[in-house]
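Here you get one chain, nothing else, as structure tokens; it is the form predicted alone.
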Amino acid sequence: MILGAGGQVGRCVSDLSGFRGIECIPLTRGELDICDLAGLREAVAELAPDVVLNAAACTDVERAERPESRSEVWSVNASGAENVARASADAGAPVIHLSTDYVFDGIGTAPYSEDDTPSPLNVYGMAKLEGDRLVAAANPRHLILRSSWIFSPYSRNFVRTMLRLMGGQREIRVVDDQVGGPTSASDLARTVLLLCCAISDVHDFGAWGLYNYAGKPDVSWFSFASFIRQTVVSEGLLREVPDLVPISSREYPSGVRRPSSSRLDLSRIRSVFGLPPSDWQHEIRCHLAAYLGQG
């Protein structure tokens, strides 16, 4: 079962599922609201599905610090993972919940493991963090995920944001002073339907807990726009090549504190499951036609 298979990661587990042959539920907010508890238990309770996946989330981090969204924000993004959890272990199912590396406050030097301790600096990041803490309270059989800067080639996203603009505009302000991995939804369904392999097939399943799991190399912003300008441009999409201009935080406007440094140690998510990280570049590079042609 998949909740949140509107978004991004939903929709390429979605995809991924067809593809492989792997029976699946996919289910939308307008199809099923995390948020509606009695609901939930009675949807899970009548499709007995093997594993839920939570992909369901409040993500614009922006809109997340008016006022007036905050309220839903939390409702989503904690309450509604609760109801998730809560829902999947009335029903004696596991569940995938999907969280973030805004859960940091990007101070530290080295790569955030899952035994850092978190200090989110904003509100989607303190929501979050919470609903880490309610799922992992709500149901034992619980696998988080925590990864980083998402893109895909659906909705809206830094790769789709950039290409629009390249498209258009001859020079383009890029952030400089924060580094993360990036991480292709594709490669992220890939590590959930494979953990879904693993519940179902290893006898006594016990590897439950918080993982981290995102792209490789980490990068800037400025650097991942460079590297998306350079695959445009070797495929002769571009009639002008744009000017790409590093910037400060501090330049850009926004309402948003962010982590200056979200890099996440994968070593964890290696070590008990052999997992590699996401190679976005090869992500790019090999289906950027997808990034260009999707609503």
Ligand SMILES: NC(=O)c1ccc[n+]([C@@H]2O[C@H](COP(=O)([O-])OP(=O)(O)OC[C@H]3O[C@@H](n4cnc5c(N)ncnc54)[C@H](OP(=O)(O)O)[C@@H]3O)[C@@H](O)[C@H]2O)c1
Given for the second form:
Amino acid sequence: MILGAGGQVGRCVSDLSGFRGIECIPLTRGELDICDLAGLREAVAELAPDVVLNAAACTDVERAERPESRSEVWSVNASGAENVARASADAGAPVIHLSTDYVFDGIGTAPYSEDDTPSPLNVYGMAKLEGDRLVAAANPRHLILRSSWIFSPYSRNFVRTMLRLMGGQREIRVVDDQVGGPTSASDLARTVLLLCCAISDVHDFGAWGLYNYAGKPDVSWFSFASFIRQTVVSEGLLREVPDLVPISSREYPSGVRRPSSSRLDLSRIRSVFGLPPSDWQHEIRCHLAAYLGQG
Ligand SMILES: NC(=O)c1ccc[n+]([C@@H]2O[C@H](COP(=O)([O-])OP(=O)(O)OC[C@H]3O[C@@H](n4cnc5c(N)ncnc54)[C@H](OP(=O)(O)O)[C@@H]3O)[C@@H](O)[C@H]2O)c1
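Could you switch over to the form predicted in complex with the named molecule, since the one displayed so far is the form predicted alone?
Then the entire complex follows, led off by the chain already shown.
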């Protein structure tokens, strides 16, 4: 059962329905709002899923800072996440919940492990961190996946924004002093489904908890954009491509503080489940054309 199935990760998981025999039940915000605890309880009891995935969230980081948006952001990213964990626990189902690198302040360059202390810089990160805590408290059978810089052929994301700008501008200024791991939503979706398999295949599954999952290698936004540009050129996807100009975060107009380093240490998920990082370069090289047309 997928909540937030209209988002980029939700759609990528739904696209993989049938993978390893897993049937997905996608529910968009219009079909089930995670702020509606009674509705959630009813749906989980009726559908009796083996696993509930919470892919729902308010992810617009800029909007989250606005005073008029804050209560919705907290309702969805904190209380809503708790509702999902509570409803699944009541029905005896485990929950997989998605979290973010933005729970960290990004000071320093060492990759963050699951044991590092979060210290979010912005409202989105604070609400997501509270969501993580509430999920863990409400359902002991939880897997929380902390990811970063997610992109897909769907919705709004950095890759699609770059492609749009590359189609119409002569020069694009891109931040070069924030580093992280771009993550293909398709790889994340496959990882979620492999975790569903692990939960059902392993008798008395006991590896509940928090795991980082992201793409490697870590790069700056500017280097990420350069890789996209290089692929656009080599694939002949656009007739003309603009110049990219590296800038600092201070030069980028934004009301949101973001971590300078979003590097995540992925050793736990590899050692416990044998799962490798997202190969974001492969996704860009092989599937970029598909990103130009989709909605
Ligand atoms: N995007 C990133 O770079 C990133 C990085 C790290 C972690 N994450 C986390 O990964 C998860 C998935 O992110 P994403 O990129 O797939 O986000 P997304 O594309 O913004 O999708 C989120 C979905 O949640 C839905 N939603 C919002 N409020 C809801 C509610 N009350 N009830 C049910 N659905 C609701 C949204 O519907 P509407 O569009 O109709 O509002 C949207 O379809 C989130 O937990 C996010 O915090 C994202």
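Because the structure is a prediction, the values reported are computed rather than measured. Heads up, when I say rigid core I mean the largest set of C-alphas that superpose within 1.5 Å between the two forms. Positions refer to the first chain, counted from 1.
Original post:
Do you see a C-alpha shift of 2 Å or more at residue 21 between these two forms, with the core held fixed?
Top reply: Superposed on the core, residue 21 moves its C-alpha 2 Å or more between these two forms.
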